[in-house]
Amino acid sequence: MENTAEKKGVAKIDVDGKVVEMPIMGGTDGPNVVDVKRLYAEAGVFTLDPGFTSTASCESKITFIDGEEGILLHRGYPIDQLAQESGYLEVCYLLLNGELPTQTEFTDFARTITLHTMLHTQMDRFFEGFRRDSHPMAMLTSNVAALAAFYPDAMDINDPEERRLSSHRLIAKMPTIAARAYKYSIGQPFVEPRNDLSYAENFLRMCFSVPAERYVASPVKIRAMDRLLILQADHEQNASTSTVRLAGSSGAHPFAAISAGVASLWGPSHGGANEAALRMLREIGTPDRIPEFIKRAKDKDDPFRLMGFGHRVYKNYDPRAKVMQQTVHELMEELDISQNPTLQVAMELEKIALEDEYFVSKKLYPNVDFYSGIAMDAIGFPMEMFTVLFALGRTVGWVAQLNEMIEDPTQRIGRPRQIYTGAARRDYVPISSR
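Can I see the structure of just this one chain, in the form predicted alone?
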């Protein structure tokens, strides 16, 4: 990857009388950054930034976020345009290759993905080693890592062809693994992929069909599933993506690096947010109890929080939420929400939050997690599968970021520093003298 950041100026820092000059670099958009990599060599000090929230770990051409303005771009294209006009596999091609495909390129790419959807039959035995009540994310994490045993040639990360094959295999096989994790958890037989179905429809069929009857997914559910995947495809240098890059920086097998990302996503502060939002809706129970919970959310002394509102990055309306809101409403039109109190609560809470001065003034808008949890519930997935679906959509982002890092000539093995605050040097004392 050719680095294209431009030098915008110089920042100076005085360390015990020694002035160190550091270049200020600028990208296509977003704030400039101070390049501090020579700071330790020249001044003998590190920077401290817990959570790395003020530190750029890499240069990337894939995704841009402006949280203040509510902007999310993939390779320059707004997320709302991609979600409304495109499809998940086309977005996959865009993230992997940098440009939208021609019709011929897309046909070839979609066909390639389809041809890699099946799993080696021996992998089915791995599922049998899990308890039936195992969390689907435990099965997903393990089986993604296990793919390395079946494709040892992919260990050569410096081979562009092997990287391309690994990318396609991961995108193609993730739905099959995810569907198997779900089927195993509910005690139903595995369903093999079909080459005549779209990516989203194939996944729904593998999850919800049974041998005893014919399964046909509705166009609304297929489109909703496709949008869910698009909206989760990539989100810059979040915890799981940074994990993939860090694991991959050691030269680890691509399947191992992606498995590390799946494990990171499992955390409730990352991939579990939509599950928390749905649990909150079920806790509220019925629309008439919403004022009680709104009052609690406004009370500074009450630990209760409205989940699915506001965002760590977006200080404006989450651009993904707008598309997900439309998708949820389309699903609601197809379903009888009068029979689903959770969906009734969601629709009423959304209305109140968008009009209540308290939420508007604090910019606590419904985020993508609020709507995606409702959408996945409406499609038919249990909460235990929500993070699995997140991982399914995010796979292409992880793969694209990993490939970009490998191709970056400036990349080095990740090695954050620390401030040591433990015991000072001391001598060992034999146990008999302690």
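Okay, that's the form predicted alone, but what's the structure of the form predicted together with ligand CMC?
Shown below: the chain alone.
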């Protein structure tokens, strides 16, 4: 990747009377950054930013977010246009290659992905090692890492052809692994992929068909599944993506780096929020109980948070939440469940929270996970699978970001520093003298 950020000015940093100048760099859009790479060398100090609130970790050309305005662009294209007019595999091509494909390029890409959907049969033995009630995310994390053992050549990350092959394999095999994790957890036989179906339809079939019945997924569910995947496809330098970049920065096997991303996604502050949001909506149960939960969310002594609300970057409505809300309504109408009590609670909760002083002043708006749980539930997935579906959609983002990092000529191993506040130097005392 060619670095194209431009110098926009100079920041002067006064460190105990010593003034050092650091370049201010600017990209296509978004805030400028102070490039502090030489700060330690020139002033002998580090910067401290736990949680990376003010820190850009890389230069990237893949995704742009304006959190204040609620804008999300992939390679320049707005997320709502992609969700309405494109399809998941086309978005994958866009994220990986930087441009929308021509018809021929798309046909070739889709064909290549479907050629890699099967898993080595020995992979099935990994599943058999798990307890029946294992969380599907545990199976997904370890099985993605296990894939590395089957593709040792992919370790050659500096070979562009190996990188391309690994990218396609990951995008193609992720649905097969995710569906197996689900089938295993409910004690049903694994369903092999079918390459004549679309990405989303094939995934639904691998999850929901059984040998005893003919399975046909409804077009509305297929479209909703595809849209869910598009909405999760990439999201700039979030926790899991940064984890993938950090793990990959050591030159690790790409499948292992992606597995690290899956692990990072698992938590309730990140990919696990959709599961937590639906649990919360169900726990609330009826709109009359909403004030009780709003009160708890505002109470500093109560760890409860309104799940599906708030975002590190968006201080406005998450643009993905808008599309997701629309998808939920379409699903509910088609499935004739528009009176679904969870949806009623969600809509009322959203209304109340958007008018509440606490949420307004802290700019806490619904995020994508507020509605995605309801959509996944309507498609037929149990809550334990929600984060798995998120990982499935996000795989292409992780892969695109990992490749971009490897292709960046300025890339070095990620190695944050610290401010040490432990014991000062002292001499070892033999155990008999302590």
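From a predicted model like this one, the values you see are computed outputs, not experimental measurements. Residue numbers count along the first chain shown, from 1. Whichever C-alpha set is largest while still superposing within 1.5 Å between the two forms counts as the rigid core.
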Quick one: core overlaid, is I294 moving 2 Å or more at the Cα between the two forms? yes
Just checking, between the two forms and with the core aligned, does P366 shift 2 Å or more at the CA? yes
After a rigid core superposition, would you say the CA of P303 moves by 2 angstroms or more between the two forms, or not? yes
Expressed in angstrom, the C-alpha movement of D356 between the two forms on a rigid core superposition is 6.9
